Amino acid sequence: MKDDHRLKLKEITLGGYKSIHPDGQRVEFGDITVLLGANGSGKSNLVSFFKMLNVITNKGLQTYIEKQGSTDALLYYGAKKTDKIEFSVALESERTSTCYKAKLVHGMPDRLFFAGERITFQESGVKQPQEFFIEDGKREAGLPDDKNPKSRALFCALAGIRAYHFHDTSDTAKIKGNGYIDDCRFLHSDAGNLAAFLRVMKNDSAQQRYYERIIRHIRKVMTQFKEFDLESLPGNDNYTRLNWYDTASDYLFGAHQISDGSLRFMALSALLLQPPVMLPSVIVLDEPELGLHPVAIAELAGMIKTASAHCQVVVATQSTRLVDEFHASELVVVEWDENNHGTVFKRLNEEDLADWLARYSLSELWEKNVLGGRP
């Protein structure tokens, strides 16, 4: 059952970040959001600004653009072309609706400011909005810090939102790797922590029935799967690993020993499938079909559709398999503007492509460039 009263993601507007132009794109969202697009068109920068939102929740603005490797990696064309990022969330649930704006100003020595921030809240059967504003000229974000009600359930909203990317599947990944047990409030973004947070779940009464669902769905796609061992590891009870067993005998594999398309399936069951009240308000998958065979990506998104129940799902895609599980009216195309020289977002309109959704699926409609978003 969908929880009306959630307060949810309606649109972000954002100008002079990455490939989009300063003078904004705005991007609206649902349950669902399919972001289709060829590669180089923006689809992973809006990812990426997700990203970046989440870091200013945490008060973590320098030490990301620190990992940037400079300003220039942000702002649209670079600081000498760009001096500030402008953007605003806005959110909303079946009573009120509240918008955060801010602007990033480019300054010496190669950092961001924050040279404003700003809450707009409306409730429902009152005329006038209440608008609070905080301090300019920080280094990080002032909202995390302010007290009032109002922004304290705008920060815990957007603190909410969180970006997964599962493509790093290699010999050092941490997801292969031993993971403290006590980890496991929540799935990493690169689900570095998925023993551990599988492992509570399998071990609380309340829960485990939210972790065989997992691994019902995990056989649907790996049939030869039958369990997860993960045990403390001799000789250290406060770790552990994502050990398994397969349906023909009792020897124990390591996650080195899976797919990379596998492992990954077992991350995104985990983080789609986990109990509701776990779930994050917004979940972001960047090209989660990644390595998939077309009988998981069916599963992917059917996992989708149960979460979105509980928590809005953006995900950003150019798998033509992957966009027939959804409906048009569910998908934004993004595409490069040779005129408007940066990425643009349209959002489908499923009435007016009615006589064509007759006749075609979305991902021919898309292969034949009625839709846009093609190279």
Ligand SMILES: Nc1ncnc2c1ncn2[C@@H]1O[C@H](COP(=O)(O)OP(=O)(O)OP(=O)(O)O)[C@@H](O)[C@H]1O
The other form holds:
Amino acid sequence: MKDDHRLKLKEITLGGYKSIHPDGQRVEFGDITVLLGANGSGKSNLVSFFKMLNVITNKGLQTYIEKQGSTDALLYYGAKKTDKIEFSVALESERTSTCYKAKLVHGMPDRLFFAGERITFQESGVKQPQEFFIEDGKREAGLPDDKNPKSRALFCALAGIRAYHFHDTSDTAKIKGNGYIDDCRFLHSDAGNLAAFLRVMKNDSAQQRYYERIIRHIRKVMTQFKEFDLESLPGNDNYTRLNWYDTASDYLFGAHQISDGSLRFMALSALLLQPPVMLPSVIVLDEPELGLHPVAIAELAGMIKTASAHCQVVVATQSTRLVDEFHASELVVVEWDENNHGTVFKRLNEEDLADWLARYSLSELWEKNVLGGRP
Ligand SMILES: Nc1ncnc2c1ncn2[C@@H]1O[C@H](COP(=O)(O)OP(=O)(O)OP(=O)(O)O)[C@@H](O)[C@H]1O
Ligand SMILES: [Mg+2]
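Next up, can you give the form predicted in complex with this ligand of this protein, since the form predicted on its own came first?
Time for the whole complex; same chain goes first.
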């Protein structure tokens, strides 16, 4: 059953950000939104906007800019060409629609400042929307400090949008190291606390069935996998790590002995199959298919569908295998458009495509360049 009283992400308009022209682009979101496009088309740029949005809700924009090295990395063709990023994020529930709008204006010394930050709120059956303005010129967003209950609801929904990236499976990746056992409230964006996150699920009687569901899914793609050993470390009670057993012996394997694809799949299953009450409001994944076997990709699609009953999922992908698991109405084709001098986002028109869809799979149509989004 869907929890449709929640505020859902409906639409983002964005301009002046990375490859997106200052005139702006609009992207609509559903329960599942699959961003499909060629290399360099702008999929990860949109994913990075979600990360920046999360940073904004944590009042960490200035530190984030410092980490980028310069505002040039964020502004469309740099600060010499573009002086502001403009965005609006619209959310909707059954009874209300609400929107957060802001401009990030370039100023010295190479900083972005908030301007025109405002919240609109519309209740169904009420003609006039309410609008709340937040003071201009701040280095960090005013929304997190706004005590208005309507702003609080919007803030909570925006703060619940999370982007995840499980690509780092190198020997120094956090996911393979020791993790503090209490660091288990939510899964980190790099799954660095996966062991602690799974441990609390395993040991809590109310959550155990979700832990077991995760284990069942891992076994489907890594058949020799039996169970995690998430006990605290000998001599270091506050820490745990991702140790595991296979079905063949009682040899204790360490996280460094899990294959890269299996480790990513473990993180994806923990994220997507965690207890529904713990899910973020929106999960954003960039190329989650990386290094996965076709069987694991089909499982991944199933897990995305399971999670989408309780939270929205946005997936940027290049995988024809993954795309074929979804419906044309869930696809957004991402293209770098010469006329627009930047990234454009297009929803498919199912009526126009009906004849094609009757004869071909979505990936075949993509490969034939019927959908666009090809190099
Ligand atoms: N500040 C910027 N201004 C203008 N264009 C930019 C800026 N930053 C990045 N780009 C453009 O965005 C492209 C990268 O886009 P992105 O990383 O989103 O691609 P992608 O669709 O995720 O591709 P892949 O499938 O290879 O991951 C760069 O090649 C560049 O053309
Ligand atoms: Mg990318």
